[in-house]
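In C-alpha cells, the next block holds one chain alone, the form predicted alone.
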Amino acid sequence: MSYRFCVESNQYLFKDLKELMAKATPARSGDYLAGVASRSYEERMAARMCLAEVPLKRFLEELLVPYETDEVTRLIIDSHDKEAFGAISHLSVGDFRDWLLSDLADAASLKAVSSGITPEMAAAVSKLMRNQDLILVAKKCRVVTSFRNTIGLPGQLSVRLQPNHPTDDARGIAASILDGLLYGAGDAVIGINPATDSLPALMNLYHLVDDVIQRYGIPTQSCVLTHVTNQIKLIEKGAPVDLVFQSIAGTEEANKSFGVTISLLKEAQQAALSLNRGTVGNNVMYFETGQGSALSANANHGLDQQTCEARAYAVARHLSPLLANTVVGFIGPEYLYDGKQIIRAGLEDHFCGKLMGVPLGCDVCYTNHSEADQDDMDTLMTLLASAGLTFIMGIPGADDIMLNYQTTSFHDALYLRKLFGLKAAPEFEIWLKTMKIMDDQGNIQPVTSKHALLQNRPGSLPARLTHDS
C-alpha cells in the first residue's frame, strides 16, 4: 500500500510502510548508507505526517520483514498478545503518542498494553516524538527483573561493573572489581568482555568472579560476555555460570551473522536455569543491542536502522532478561555519526525498550573516530537518568582499554545517583551499607587499607585464578 502527502506545491509518495517509516526517521548516517533516508526535511515531515495516520492494526497486516523468512517477523507475530493490545487497537499513531503523553497512560496502564506493542508501532510512534516526548514515557514504564538483587525500581540506578583487562590478566580485573565495589558499582552485574575465547580461560574468568561474589557475599551477578555457545559448553563443564549473555538483532540474518537463532538462546536459558543460581528471582539472560548492527552485516532489509533496533527488543522480550543494554554508539559513525545523533538514538532505544517491557539500560558511549567527545555522554547519560534509565557501564576512567571505545566511569554513575537522587539495587545497597562503603545518607565513604575487602588483594588470589590462555 502506497502513502501520499502534499506539502504546498510538492507532492510525496511512499511506496510502502516501509519507506514511510525510514523517511519519517531523524537523520543518521547509517540510514545514508543505506540509502533509505529522507532526501530533504521537507520530505521528511511529510513522512512524519503521513505516518501519524498509519492504524496501529495496520503494522499487523503489512509486515516490514516477510513472515515466511524471518524467524523474527514470526516470533513479533506469533507472540502478539491481541488482548493487550485491545486497549489501543483504534488508535493510529498519532494517537498512540497522544495517549502516551497523557496523564491516561501510567506505569500501571503501560505495563498493561506493553505486551501489545510491537517492534514496529514503537519504533513508529518514536519517530513522532520530541526528545523531551521519549523521556517523559520512558519515565513512566516500570520494568523490574530480578535474580540476586532487583533491577528496575522506581527511585534506581543500577551500575553494570565492567572490569576488561587487554590480556584477561586476573590481577587487572579483580583490581578493576575492587575499585568500582568501593565506588558502590556493581550491582546490575559484574560482566567481563573476555580477550580470549578459549574455554579454561574463560573458565578461570567465570571462578574468578564467582569468588569474590561468594568470599564477601555480594548480592549480585556475575556474567562472562563470551558467545553463547561457549557458556552452553561451561555450564555443562561446571562452570559457575549467573547469566547467559549474547548480542542480538532485529532480523533473522543478522543474528545468524552473529552465529545465533531464537531456538539456541532458548537453549541456552534453559541450561541457566538449571543451575538455579538465583536467589530473589529467576531472570537468567543479558543481551546487548546497537542500531547499525542489521546494516552492517547487510541484513537490514531495507528497513532503517532503528526500527531493526526495535525489532531486537521483540527476542529480548521473549526471553525475560534480568538486563538488556543498547551500546549506542560502539559501532561508530558511519551509522551514528556524531554527538546529536548518538543521543537521540539513545533516547529513542531506551524508550522503545521500555515501552515494550524489556529493562532496557545504555552503554553511553562511542568510538575515538566519532564526531563525539565526553560533553555529549554527560548530556546523554543525563537525560537518559532523567528518562529511568535501568543501568550504565562502570569503567576505570571511562576508558575500556580492551575493547579501546569510550563509555561511562563509576564517577559518572555516582554523579547520576546523587543528582537525581538515585538508588543501586536495595539488596546491594544494604551491602554496601553493611560493608561500610556508603553510609546511611547514601554516601560513598573513603577506606582504609583495613577495609574487609582490601584484606585479600588481587595479588594474593589463589593460583587457579590467574589466567591461563
Contents of the next structure:
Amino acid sequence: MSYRFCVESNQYLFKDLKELMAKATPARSGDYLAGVASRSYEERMAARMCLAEVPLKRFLEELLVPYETDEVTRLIIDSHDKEAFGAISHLSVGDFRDWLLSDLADAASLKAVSSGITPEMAAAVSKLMRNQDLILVAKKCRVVTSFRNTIGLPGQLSVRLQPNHPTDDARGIAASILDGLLYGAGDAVIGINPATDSLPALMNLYHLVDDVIQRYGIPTQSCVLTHVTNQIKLIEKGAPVDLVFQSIAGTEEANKSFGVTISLLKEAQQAALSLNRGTVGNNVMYFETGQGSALSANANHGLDQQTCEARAYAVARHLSPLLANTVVGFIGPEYLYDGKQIIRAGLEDHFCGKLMGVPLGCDVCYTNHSEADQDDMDTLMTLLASAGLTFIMGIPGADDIMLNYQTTSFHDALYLRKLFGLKAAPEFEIWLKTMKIMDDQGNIQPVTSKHALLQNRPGSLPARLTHDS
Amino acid sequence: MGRVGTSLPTKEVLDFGLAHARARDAVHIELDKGTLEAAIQAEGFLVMRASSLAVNRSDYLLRPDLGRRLDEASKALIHSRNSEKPIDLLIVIGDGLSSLAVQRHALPVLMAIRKRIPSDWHIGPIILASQARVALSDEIGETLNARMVAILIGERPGLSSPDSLGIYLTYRPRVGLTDANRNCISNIRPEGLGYDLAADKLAWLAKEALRMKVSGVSLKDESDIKQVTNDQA
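Since the structure above is the form predicted alone, I would like to see how the form predicted in complex with its partner chain looks, so please show that one next.
All chains and molecules follow, beginning with the one already shown.
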C-alpha cells in the first residue's frame, strides 16, 4: 500500500510502509549509504507527519520483510500478544507517542502492553519522538532480570566488566578483572571478548573467570563472547558457562551472516539452562546488537537501520536475556557519522528495547575514524543513565586494546553512579561492602596492597595492583 | 591510573586526549605522496599514482564503496601501462585509514618484501593509491592482469596504535572479491609485528597462494610452523 502526504502544494508519495519508515528516520549516514534516506528535510517531515497518522494495527497487516522468507518476521507475528495489544490497538503512531508520554502510561501499564508492541511499532513511534521523549518514556519502563544477582531495578546502573587482552594473556585479564572489581564494576557480567577461537584456550578463559567468582564468592556471572556454537560445544565438554553470548540482528539473512538461527539460539539457551548455575534467576542469555549490522551483511531488505535494529530486540525478547547490549558507535562513520548520530541512535535503541521489555544496556563507544570524542561519550552516557539504562561497559581507561575502540571506563561508571545516586545490583553491592571495596555510604574505598582481594589471589594473578584516591 | 574523587586525574585526561588527537590526525592528515614517491623511486622502484572514486576524506569515510573503485583517469592510466610481461606480485600502497602508518612503514616494509621474494618474480610498478580501501587492489590487479596483488594499507587507528599498517594478499585479483578471498597481515609497526616478520609472512603466503592457486580462508597462515620445520632441518 502506498502513502501520500501533502505539505502545502508539495505532494509526497511513499510507495510502501517500509519507505515511509525509512524516510521518517532522523538523518544518519547508514541510511544514505543504503539509499533509503529522505532526499530533503521537508520530505523527512512529510514522512513523519504521514507516519503519525498510520494506525498501529497497520504494522500487523503490512509486513516490512516478507513472512514467508524471514523467520524474524514470523517470530514477530506468531508471538504477537493480541491481548496485551488490546489496550493500544485503537491508536495511530502519533496517538501512541502521546499516550506513552501521558501519565496514564506508568511502569505497570507499560509492562502490560509490552508484549503487544512489535519492533516496527516501537521503531515507528521513536521516529516521532525527540531525545527527551525517548529518555522520559524509557525511564518509566521496568525490565528486571536475574541470574546470580538482580539487574534493572529502579535506581540501579550495572556494569559489564570487559577485561579484554590482545593475546588473552591470563595475567592481563585477571589484572583487569581485579582492577574492575576494586572500582565496583562487574555486577552485570564479567565478559571477555577473546582473541582466540580455539576451544581449549576458551575453556581456560571460562575457568579463569569462574575461579575468580568462586574464590571471592562474587554474586555475578561470567561470559566469554565467542560464537554460540563454540559455547554449546564447551558446555558439552563441561565448561562452567554462566551466560551464553551471541551477536544478533533483525533479519533472518543478517543472522545467517552471523551463523545463527533462532532455533540455534534456543538450543544454546536450553544448554545453558541445563547447567542450572543461576541462584537468583534463570536469564541465561547475553546479546549484542547495533544499528547497521543488517546493511553491512547486505541483508537489510530496504529497511532503515534503526527499524532493523528494533527487530533484533524481538529475537532477544524471545530468549529472555539477562542483558542485551547495543554496541552503538563501533560500526563506524559510514553508518553513524558523528557524535550527534551516535547519541540519537543510542537513545533510540535504549527506548525501543525497554519499551519491548528487553534489558537494554549500551556500549557507549566510538572509533577513531568517526567524528566523535570523549565529550560525545560523556553526553550519551549521561543521557542514558538519566533514562534508566540497565548497564554500561567498564574497562581500564576507556581504551580497549583488543578491539581497538573507545568505550566507557570504570571511572565513567563511578561518575554516573555518583551523579545520579545510582547503585550496583543489590546482591553485588552487599559483597562490595563486605569486601570493604565500598563504604556504608556507597563510596568506593582507596585500595592498598593489603586488600583482601589482592592478598588471597589465585597463583596466576599479579602481585601489584593498587589504586589510590 | 588513579582517581580524583571518582574521576580521572588531569594527567590521564590529557594523555588520553593526545592519543586520540594522534589517531584523528592519522585518519585526516593527507598522505604526503610526493615525499613517499621520491623515497620509493630512490630505491629503484617504478611508481604510478592512482585515485579511487572518493574525492575527499569525508566522501571516503561515508562511502566505502567509492574507495573500492578506481576513478576514470587512473583506470585509463593504469590500463595504458599494461605491459606484455605478466606481473607475479603487484604491490599497491594505499593510504587507508592511517596515512601515518603508510608514511612511516610502507617503504621499509617494501624493502623487506623485495629481499624475500624469488628473483624471477616480476613485480611491475608500485601503485601509490589515494582514498583507497583494500578492495581497490582488486581492480588495479585485474587491470594489470597481475597473478597476485598485495596492498599495504593504513589500518583503522587505535588509541595506542595510530600507525598500524596492514597487508592484504589476493590471488588472481578481480572486482567483486570479498575479504574471504584475502589473507591479512595486521598490526605492522615496530611496537607490533616487525617489518622483517611481516615480510616473511607475506613471502610465505604469496608462494603458497601461487602453489595452491588460491588465497583467503582456504589458505591458512602456517608460516610459523614452516619456519620451525626449516630450523629443524
